[in-house]
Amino acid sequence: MPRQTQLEQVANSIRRYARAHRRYERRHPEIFNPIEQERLRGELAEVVGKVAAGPPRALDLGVGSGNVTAQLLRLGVRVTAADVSPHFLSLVRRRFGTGVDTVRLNGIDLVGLPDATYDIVAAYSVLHHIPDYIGILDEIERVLRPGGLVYLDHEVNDEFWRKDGCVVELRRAVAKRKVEAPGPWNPERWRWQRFLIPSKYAMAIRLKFDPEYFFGSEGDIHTWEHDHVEWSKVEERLHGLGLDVETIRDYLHFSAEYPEDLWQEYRDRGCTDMRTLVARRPAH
């Protein structure tokens, strides 16, 4: 992809987040809920425990509203919060004060960040926002210290795209549960009630002129069946850079919109839709 095209995509993301940053946490019940936060805390604690004696230094690549940074600070990590959005960086500075350093990124590489600086580079729900998500791995390797770890998390795995898989079954079960919910107001059951929801009309009009708005409203790039994060290519590049993949962990994400018992049932069946990958730069 030409550099100019990449820069245009990044500029679009920045424009989108000028509005979306204020409601980002409300729009993502699959991230900002106790179950996912506990899972994330455990994953990060495991990663921090694998680095050399500290306190370790971490780069939160694509900090957003500070989700990963908050967890790392609780673990005693010194954090550099980096993002393309000045609005997110401003929010992070207000939230954490002088507890973190902030860096504005260009969305293409990590220019300005020195070589071999960080014990951990964490990218949570970020790769699909980067125009060249494979190329950024070269930059991640560059800024990692020898022995440092790259932590990639909360990106969909191949099971997410299966038309006949358990993820589709779970969605159907959730939809059925909504239809069966008691009470006089249930637009899922009483479909005529949907005509009484003004936001439905606004969304329909917007999607008519911009079919990709639902994801594009946050500048997402690689979120489509024909264009998404391909883990085989990620692993291939990491191996090519000399990094050792230590952990690949697939899991079923929990959303606050899910009935917890249904999510637990499908999780116990081994259903997954997301992946975590941890790789290490060799110490020598």
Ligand SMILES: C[S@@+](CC[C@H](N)C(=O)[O-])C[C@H]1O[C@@H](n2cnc3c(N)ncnc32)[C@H](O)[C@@H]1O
Contents of the next structure:
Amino acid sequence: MPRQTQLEQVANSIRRYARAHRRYERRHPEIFNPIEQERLRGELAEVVGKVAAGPPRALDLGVGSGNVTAQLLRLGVRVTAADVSPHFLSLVRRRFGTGVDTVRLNGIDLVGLPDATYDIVAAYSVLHHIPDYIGILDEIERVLRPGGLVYLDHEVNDEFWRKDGCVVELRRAVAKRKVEAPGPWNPERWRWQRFLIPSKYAMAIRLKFDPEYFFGSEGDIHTWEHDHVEWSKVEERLHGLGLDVETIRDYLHFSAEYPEDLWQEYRDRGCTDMRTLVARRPAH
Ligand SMILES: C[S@@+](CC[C@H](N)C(=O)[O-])C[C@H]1O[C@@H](n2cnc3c(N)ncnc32)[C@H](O)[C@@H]1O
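Complement to the form predicted on its own: the form predicted in complex with the named molecule:
Below is the entire complex, every chain and molecule, led by the chain shown above.
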């Protein structure tokens, strides 16, 4: 992809988050809920535990509002928070003060960040925002210390895209529950009630002027059926760079919108929709 196109995509993301960053945590019930936070905490604790000598130094690539950074700080890690969005970076500075260093990225590579420095590079829900999400792996390898770990998380796996898979079934089951919910106010069951919701009108007007708003409101790039993060390509490049993939874990993400018992039922059946991967740069 030409560099100019990549820069335009990054600029679009920055523009989108200039507005969306304030509502980011409210708009992501699939991240900011106790179950997902607990899972993330466990994964990060495991990664931190794999670092040979402490205290570890981490790069939080695409820090957002500081989801991963907050967890890493609690685990005693020194964090550099990096992002393309100046809005998120000022939010992170307000939130953590001098507790973290912040770095503004160009969104294409990690120029300005030193070679062989970080014990951990974490990218949670970020790869799909990066125009060349395979090329960035070369840069991650460059800034990793020998023996350091890259932690990639919260990107959908192949199961997510299957038309006849368990994820589609789960979505249907969630929708059915909403329709069946008791009580007089149920716009899922009585569609006419939707005309009484002011935000629906605001959304309809917004979509008229900005048709991409619904799905592209945060400048997502690789989140479409025809263009999504392909884990097989990620693995291939990591192998090519000489990194050893240590963990691949598929999981069913929990969203605060799901009835918990339904989510548990599908998770226990082995249904998954997301992946986390940890790979190590060899020590020598
Ligand atoms: C979905 S948010 C995830 C934020 C955070 N990691 C979290 O756990 O909530 C995506 C983040 O990636 C950042 N981002 C977008 N394009 C990027 C790029 N090309 N390189 C690095 N970060 C990027 C956004 O500004 C945003 O902070």
